[in-house]
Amino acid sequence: MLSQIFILSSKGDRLIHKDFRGETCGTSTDLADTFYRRITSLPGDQAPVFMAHEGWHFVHVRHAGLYFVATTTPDASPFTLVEFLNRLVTLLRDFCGPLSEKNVSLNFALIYELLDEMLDYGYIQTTAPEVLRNFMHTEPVATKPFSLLDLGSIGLFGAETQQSRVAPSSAASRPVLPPRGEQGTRNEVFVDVVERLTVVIAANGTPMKVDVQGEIRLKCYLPSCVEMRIGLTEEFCVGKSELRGYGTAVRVDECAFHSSVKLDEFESGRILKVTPSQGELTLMQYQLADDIPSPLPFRLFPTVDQDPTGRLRLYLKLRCDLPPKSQALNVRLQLPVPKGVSSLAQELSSPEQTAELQPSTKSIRWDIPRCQGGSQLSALFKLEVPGLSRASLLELGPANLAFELPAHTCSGLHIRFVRLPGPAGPPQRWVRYLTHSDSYVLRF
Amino acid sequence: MPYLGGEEALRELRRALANPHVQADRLRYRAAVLRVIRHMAQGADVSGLFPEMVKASAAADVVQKKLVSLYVRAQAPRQPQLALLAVNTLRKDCAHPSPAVRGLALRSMCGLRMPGIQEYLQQPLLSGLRDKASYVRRAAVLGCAKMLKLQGDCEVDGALVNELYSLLRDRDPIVVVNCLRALEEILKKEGGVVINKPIAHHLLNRMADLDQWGKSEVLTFLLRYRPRSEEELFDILNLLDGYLKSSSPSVVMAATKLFLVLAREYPHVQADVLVRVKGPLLSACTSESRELCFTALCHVRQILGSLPGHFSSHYKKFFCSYSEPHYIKCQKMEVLCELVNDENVQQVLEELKGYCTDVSVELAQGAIFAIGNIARTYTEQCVGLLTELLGLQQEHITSAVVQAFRDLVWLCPQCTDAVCRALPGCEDAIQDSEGKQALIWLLGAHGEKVPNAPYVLEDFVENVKSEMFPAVKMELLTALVRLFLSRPAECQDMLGRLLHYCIEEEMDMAVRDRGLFYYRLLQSGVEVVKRVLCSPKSDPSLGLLEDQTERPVNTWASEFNTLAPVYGRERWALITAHQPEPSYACSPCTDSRNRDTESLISEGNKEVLKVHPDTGSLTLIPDVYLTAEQFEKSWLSLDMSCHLSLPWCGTVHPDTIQTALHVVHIQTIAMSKAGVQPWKAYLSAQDDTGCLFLTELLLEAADPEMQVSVKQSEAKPEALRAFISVLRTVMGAAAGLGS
């Protein structure tokens, strides 16, 4: 049971505030303000998800810089609350497009309407987009897709930049409720395979921990519901014992499907059948640990020594083990260095790379916009560390790598086909793959 | 953002709403209403527009109706007379051909929250309950709960309750769930909705139709049901088996809780369920949503409290990643501490070592304390690791390491030598009060093993004038007197200087008193000092207070999937302690042993024990020793002042109770051993006015309550009350720790 829901901007402005039960009138202070004060009085990013205040409990979820907060009583289930708030975020994205402070305040009428249908007297009624759509009457207000200030989206002479070609296209983030009068023009289906990689590599190069968390997401803009068939790699198998075919199998440890997915053809043909409603749907989630078919995308070979003048010399060699046709984008290496460091000199292997010393985190940040499979990059850092001792080398590392691998999955999972009944043609079908690093730690 | 408030804005809005041209144009009218709502959402007072807004709700436009209903619901409590205007329109809407409009009208009318509205509600609600559209029935069912809430303590209408019970058989699953919710609220006084066998089985059969929210809620309601036979129980569990594999964590957790509670007499079933829920919990722990991840981690800790080895093979899942926020990293470190075993200790320590040099001070210190915790089992490796960290010579790291050492030496005396070897050199790096106290205590208690201990302490004595923290000065006094006993030649001179300073120059009264106390103690001869100060330097049995012994699953099954595990036991106890506890003050402890005993009691319990020390009415004097004979004589001569019983379950841990009582200065005269039936204990305490409290604790075999008899040497009802509350708190804490 939720007593109130509010959405606050990062500055504490109240964008949405809905009281379902009118029980909190008695409390001395305004709960939304109290919440914001509590959140901001905490140091750094230590915002506990749950906070207690005068017998009430705040639960919040952060998204796109906004706080989505619910107040509740102590007997509530924390999993339900968090899951509901996450679901609310997804629904708002479906109905209003990408979330931002501006977008939420423009669409506030729609959001109130949505909340009114989703919850009654603080009890969750429904969150199914297809049901909600029937009761929604307000139209979404789109934030302007283009503005002069938003220079990031413009390429030189209109050329497609790296960013725009790779980053998930904005086509998939527009609201699903089509503006009136434009029906039928956007029959599109997006199937995204997104994998998150969590890796720890020991100092000697052996992988300590490899975790892949994958999802198949479907975003559907079709106005009418039809049954869709999605074929996965035929050699796909679940669990350790099961093996199929003679080729290299695509194996995952565990997988879970959305409750609307029909699995009668899954055993025989690895086909998922689903009748999607408009909006986003996570069809399948899977995990894979320790044993992945392809080599890990990056290896780091560091050398640390001291030059005659007493400076700390760090020679880093970063090898990208992807297949030659693939590439990694937005690679960023973050390397903690001894706290006493005073200056940094650098030699990088190509001009497009940058590196700098970040005083707040006492670490070196090495940015590589793009890295081709099979290539090798190197960097030499010379650090001035006054009072360098053997012990302060303990503070060096581990390095953390962040990157995106477009059109690549670590598990090897692929979508064979996306089929819709009826004559093939009109609906545009897109299949996209993306692997990104959740945490890629390279120990020294 | 438009300029908020202001008469001007309000007047302008009123003009727009009243303008017939605007009213004629659907879109313009709607835009005007929208502007009002926007003002309202931003906190401006728009109650003056009530009549205009009510008029706007009469329009045919559904969007507009919805917007106005939002406004009316928010403003009605402020304008009860005007709200009646709205009721009329809403009643008319309740008979609208469109179910969406009917449902909306019903919902808004029940949500008006103003006195006297009930009489207008009854009729539409009753017809709403029988409406053919499920959308209207949903609203009507919850509307009943809203209406009865408004009525307050009036008699609950039996017919309505019956109607709701019969609606549990409704076709629409949401109506069913809403009925449960409404009945729960209406019958709150009688203990909520009754789940008997037919209802339980009906709900079980409807489970498949519900969405995830309905499922998790119904599973929670089913917790109330007690199956009649073993066969029925296992039938139910079989039926619900599939929900343990649901893709929604909230359903999985609700199902897990139901399994744990229903199978409370079948430990193997519980263990089996916890094994099966491992997968979903772990995947929630690695979920993309940080908040979900945090919630899952809290529950993992809860499970680990009973089954320490449960997640050991998955320890790698709990390694922190670089970008995670603090609250997750801290939880993960706690989990790592708890699941460490012989196989993974090496890897876990290596991982924790990495966090020790983190740029965030709290995180680094947290990691060091975590290693300190693991050191209780894997002493050698951890002490080596901690010693290595001292080489970094960084203020916060050294301080945390020394504190970890202090706590460790108490529990694992075997590592004293290694710790003492590591200590020299730390003094330069420590700046904070906690770290200094820890270092000084170590030097005082184990100074004979640290060659340069007197010289380090001498530095502190030299700089005592500029010392900021009184606690450090007090610690220094105690430490120096103790060291003086083992190394008199090196310490005599500086002890004299320190005492002189504390007595003559020190401004802080507590420090000065402590100085005077030692001065007088020293006057009475070295032998006396030795008797007072040479308390044991370590006490492995104290681990009892710290190490929670494995708690049976049943102790927390009813808290699973509530907010309790999310806050942690100690904080939860603090949050739920609604009634302000009668307060009392602990007198400052006079020797370091006491202080350490306290610091070893985990943070939360300390808070429980010392509620509002500022308004104390009772001060118990420590170290008042009564012999058994004296006790017996007084006991027999006094009349009973008070008799009460405390809830108690499970076995008794005499050591725990004794230590806990000692902390609040209640002396144990005699106590039966664990397991003796009936179990008895005799306690005594004295407050600062000399009033004596004698207590008998009696626990009969298989009695859920402990009988407590208290006798008082002087009749002081207030002090007696305070004493009993102290006793209650301590026994409560001891019961919590022991069971």
Second form
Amino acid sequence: MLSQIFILSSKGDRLIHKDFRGETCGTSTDLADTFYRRITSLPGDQAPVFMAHEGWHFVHVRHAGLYFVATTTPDASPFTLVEFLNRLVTLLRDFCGPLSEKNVSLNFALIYELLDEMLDYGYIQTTAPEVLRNFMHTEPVATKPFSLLDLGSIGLFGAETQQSRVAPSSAASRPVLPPRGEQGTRNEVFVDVVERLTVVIAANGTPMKVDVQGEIRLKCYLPSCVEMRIGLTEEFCVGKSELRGYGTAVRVDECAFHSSVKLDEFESGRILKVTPSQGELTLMQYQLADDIPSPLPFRLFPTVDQDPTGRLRLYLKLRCDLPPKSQALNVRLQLPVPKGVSSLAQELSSPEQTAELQPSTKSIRWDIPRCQGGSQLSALFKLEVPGLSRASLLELGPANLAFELPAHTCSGLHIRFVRLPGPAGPPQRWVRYLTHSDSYVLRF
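Same protein, the form predicted alone this time rather than the form predicted together with the partner chain?
Chain only, nothing else included.
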């Protein structure tokens, strides 16, 4: 049971606010402002999903820089509300297009109508897009036409990467319902394999933790769809004891499927069968831990010493172990330094790289726009640290790396085919791959 739902911008502006039960009427408590003050007072970006304040519980998720927040009393299931908010984000992308502050403001009438159909007095009624579409009368308002200048803000039809800088075709970002004035849309199907990589590497270079969380996502723009068949890698194995095919095994520890996926051909041919409705759907989720078939994408080789003037010298070599034809985009290394550091001098291996000392977090941020597989980059940092001591050196590291790997999967999973029978010819089909870092820690 929900009391309120509101959508806030990154600056705390109230874009959408829906009060279902009127439980705060007559009080001076503004829950939206209370939430924003609480969330911005916390250090860093890792705010808790659940927070409590004077008998009220806040549950929130963040997408595209926007806060999607639900308030409830303590007797509600928090995990149900998280799932509902994530489903709400997916529905808004389906009905309104790519999420942004401007797009939410333009489509506020459609969003309020959608919330009215999804909830009744705070109780969830449905989140099925095929059901909601029958009750929607407000048409989506299109934002400005797509421009190459906007590539920096588009992800895989809303896939949340750490920096959201991998730009696919703009077609996957448009709303499922055609905007006002458009007669129809092209028949297209997008299948994306998105993986999140969590790694901890010890100071001697030994991986201490390797975890891959993956999803196969489907976005369908077909007005009516027959059964779709999606073939996975024939050597795809679930569990450590299973062995299939004649090539190198593509192994995961466990996987789960959407309830609409038919698995009668999965054991024999690794084929998923589904009859999707218009919109976005997560077909399969999988996990792989500790044993991945490909080398880890990055290794760091640090050297720390003091120069004759007493400055702390930090020499970093970053090696990219991807195949030569692959590349990493938007690589960012964040390195904590001693708190007493007063200045930074730098020497970088290429002019497109940038680095700066961030006084608020007492860390160095090293940005690399593009890194080709098999290459090695270097940076020399000279830190002025008054009163440098052995205890100060303990404040150095570990390094945190963020990056995106387009057209690459760490698990080795690939899509063999996407087949849809149709009398008027098959629709346009797109298959895309993306791996991004969830947490990539390199210890000194």
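Numbering follows the first chain given and starts at 1. Please read these numbers as outputs of a predicted model, since none were measured by experiment. Take the two forms, find the largest set of C-alpha atoms that superpose within 1.5 Å, and that set is the rigid core.
Classify P386 as shifted (yes) or not shifted (no) between these two forms, where shifted means its C-alpha moves by 2 Å or more with the rigid core superposed.
-> P386 C-alpha, core-superposed: shift of less than 2 Å.
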